[in-house]
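One chain comes next, on its own, written as structure tokens: the form predicted on its own.
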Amino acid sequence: MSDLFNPTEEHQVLREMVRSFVEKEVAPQAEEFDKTEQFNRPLFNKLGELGLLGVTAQPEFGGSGMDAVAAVIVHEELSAADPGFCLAYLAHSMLFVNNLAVNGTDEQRARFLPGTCSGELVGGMCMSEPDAGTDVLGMGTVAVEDGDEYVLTGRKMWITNGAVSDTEMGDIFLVYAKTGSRDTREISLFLVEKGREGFSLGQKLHGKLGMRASTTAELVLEEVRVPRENLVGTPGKAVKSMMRNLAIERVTLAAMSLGIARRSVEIMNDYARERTSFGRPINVYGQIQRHIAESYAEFMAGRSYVYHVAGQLELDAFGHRVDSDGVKLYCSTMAKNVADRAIQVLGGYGYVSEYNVERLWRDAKLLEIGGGTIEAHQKNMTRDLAQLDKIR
């Protein structure tokens, strides 16, 4: 019988490699970069050396050519030590690299994937705006055709990797914009590079509750001219590619929840074995046993769901949205609850940074909001389930 979590030898080797890298390189720096709210660019570049920045991209363009399960493995392992750094990785590897690998032309892939797969370039995706998040069709950014160019005007908000420092923006972005006017429902997708006139860093956001090791920024487009060859896909038809990429985004965000939950279970289990109260280890008391046992069971239920969905997900096709939404709906809240229980088991030690669970708890909350709110998932799933006669 195959291993659901490591279905092939290649997956097992990948997990062992990433876990070793995380223990040696990622875990030791996590607390520092959370406190300083900085993006660890040298560490990010090491992911490129390992072939992880283009984990699902085609080998001929610098990628590793692996599947959705591989992407889930990487996100679970990275997030177990540093969810903030992992979020920066997700925005680059899934929202930019995978998106372009699936939806771009060979010419576009050849121009932009080698640099983003190596880590030379940091990429991101611009969809949300100050007044438009879940309501994608409410976006105000417009791309007007002008000869062989498009002129983009608007503001994008909450952009992960929008800044790589307090003053420097990321290198390359996939930007969604309405084509023609704000009244249209037609959305197109464009490649926009740093350095184009009118494309600027509005502000890097500080003081976030969690995910502080990934940068979040506002990006401003003031009549930014991009050549027609930077248009990704068919004009006005980018909602299709957007929905296709949202599936892998949500599955990998759910995988991040797995990393948070797994680490929280490990921390509370170790602590409860070693900490004594009234002369006995605290894991002999029913209140503590409930926290540990329920957390492990919920984690394993979520983990099984995520890997089941990832195993069926084809990156270049539309997945079953009920389940790509479902894994994130379940796992995001599960991870927050498990981290909360870990804090409760550790008591005062859980409330300070020494044992990491307070950081994991802070980071977990974003997963109920980013990449689709839990309310949006509930709406999508209910609408999709209404079309089914039976659940197989």
The other form holds:
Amino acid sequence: MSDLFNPTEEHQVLREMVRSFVEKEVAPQAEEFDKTEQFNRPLFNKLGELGLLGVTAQPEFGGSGMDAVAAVIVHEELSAADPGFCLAYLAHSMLFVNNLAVNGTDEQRARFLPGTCSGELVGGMCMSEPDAGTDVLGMGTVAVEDGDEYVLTGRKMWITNGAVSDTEMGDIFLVYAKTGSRDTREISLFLVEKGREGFSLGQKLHGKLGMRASTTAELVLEEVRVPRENLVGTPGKAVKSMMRNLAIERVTLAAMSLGIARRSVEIMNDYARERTSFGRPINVYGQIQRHIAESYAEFMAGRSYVYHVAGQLELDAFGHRVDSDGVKLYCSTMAKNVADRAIQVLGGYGYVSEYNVERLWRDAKLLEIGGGTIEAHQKNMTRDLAQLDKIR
Amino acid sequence: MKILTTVKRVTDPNMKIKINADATGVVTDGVEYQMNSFDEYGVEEAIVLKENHGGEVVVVSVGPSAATKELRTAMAMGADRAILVETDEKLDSDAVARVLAEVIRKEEPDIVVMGKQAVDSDRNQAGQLLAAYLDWPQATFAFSLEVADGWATVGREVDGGTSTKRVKLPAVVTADLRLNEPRYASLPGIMKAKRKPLDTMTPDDLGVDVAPKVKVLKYEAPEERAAGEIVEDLDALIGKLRDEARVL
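Okay, that one was the form predicted on its own. Can I see the form predicted together with its partner chain too?
After this comes the whole thing, all chains and molecules, with the earlier chain placed first.
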């Protein structure tokens, strides 16, 4: 019998390993790091020891060489306990490690993957800017060629892992910048290390609604010089590699929504069979049954969609956009609604931190915004679907 | 040295157990299976022995074909190869011990380190029976294990405290909870385990008749315990213990 969610024995063993690690080491720390808005670096390093940071990277560069389904499993399991921490994991392992593993050269992989797969270095990716989000091609950061170097200038916003503490920036970033005139699609991708002159932490953002166990920062590039060896891929042609990496980003963000939804269903289901009102467990009442049953059905629909798409996703290929946008469009709102119903089922207990659903609800909201707003997914999908006459 | 360890595929001990309609077992629909947790300590100890003394770790399971998952997990932790003695029958401890004894006669390990019991049936017999069938010394409930010069020194958890036992190898050692901290199967380990050898055989191949000697008549849930009670003070507690519980 094939299992969509664990297509091979390796996937099953992986899921069990991560789940057991999450129960023992991730779940107990989640509330504290949410409260203090801090990134748990020691825990992050443990992910490195387990080989999770380089889940999809090539083994010869310190990765584990697994597929998109494996990445989805890890994100679902981590997010079921701590979506904020999982977001830091995603920014590092998908947006930096997988991005470089797919789009970099062997020389670049050898320079940066062993350190990022082990957890010695914390990585991230810089695309959005204070004035350019969904309209990514409108970015203002430029890279000007100067002899054997490029000179980067601009500001990057909403950078997960942009900081590792209140004052210290992350270690290594993949930065998108324009190498043609401002109104072209000529975008290039650069590796920019912490410590390069002119590269600084603008601000670590505070007061986030959710995902508080991961950092979000603004990074500033003031005439930052990087050698030509730090250019990833063909100059001016980074839009393709950007789209390719956005596909796995969106599928794993959708997997995070699955973790949130699954835990929310478990919590409301447990509560509703223990809690009594008018002398009976509340799960005998139709209003509660509707919350639980609809949540489970929507979760399973989303889960089936995500694993189906992940099973077909080749990490180095291009052209999954309808469904990689589709899974995130569906799952982000689904998880937010399911967490909301969990709060409703728990009543007052759902509204306070003890039962975790209020945190899951706050974290769920980010997934309608980060990695593409739901409006961006609607735009992309409709544009792609307009090319189709029939759906196969 | 050659170290042999065992894993049993058991139902998730954290799930609520329901007895089936005809009381011949527990309901297994939708139940998750995993490696017996005591076996995790056995596998970990086997790997530690190999790390300290060199050699090979062979992991054995007696159970259904799906138990390859538990064997792969043990190999992902670090065991070198696996043997599945495949059977869909529910074996009693005596049959398991006789099957393991035949595997061990073929493999000739220097030591067997296995979980003290399985968390599904909690019978705590297979290790002891195995030592008897092999006519090997045994040290059960190990919380520490040192191997040197053909002898094993085993710290044991016993009623009322601990004891130390020295056994000449080859011997059977059964693992208790405090023996070590089992490692997680790392991702590189999981990928490597895919290529490690896994041999499959049947009890018939080993010439073992697994017909049960122990017959289960009926499964019954224990009586539900009444909820506890919080009393005001010590006098009230003494009163309750004397008058209601009648233990004073």
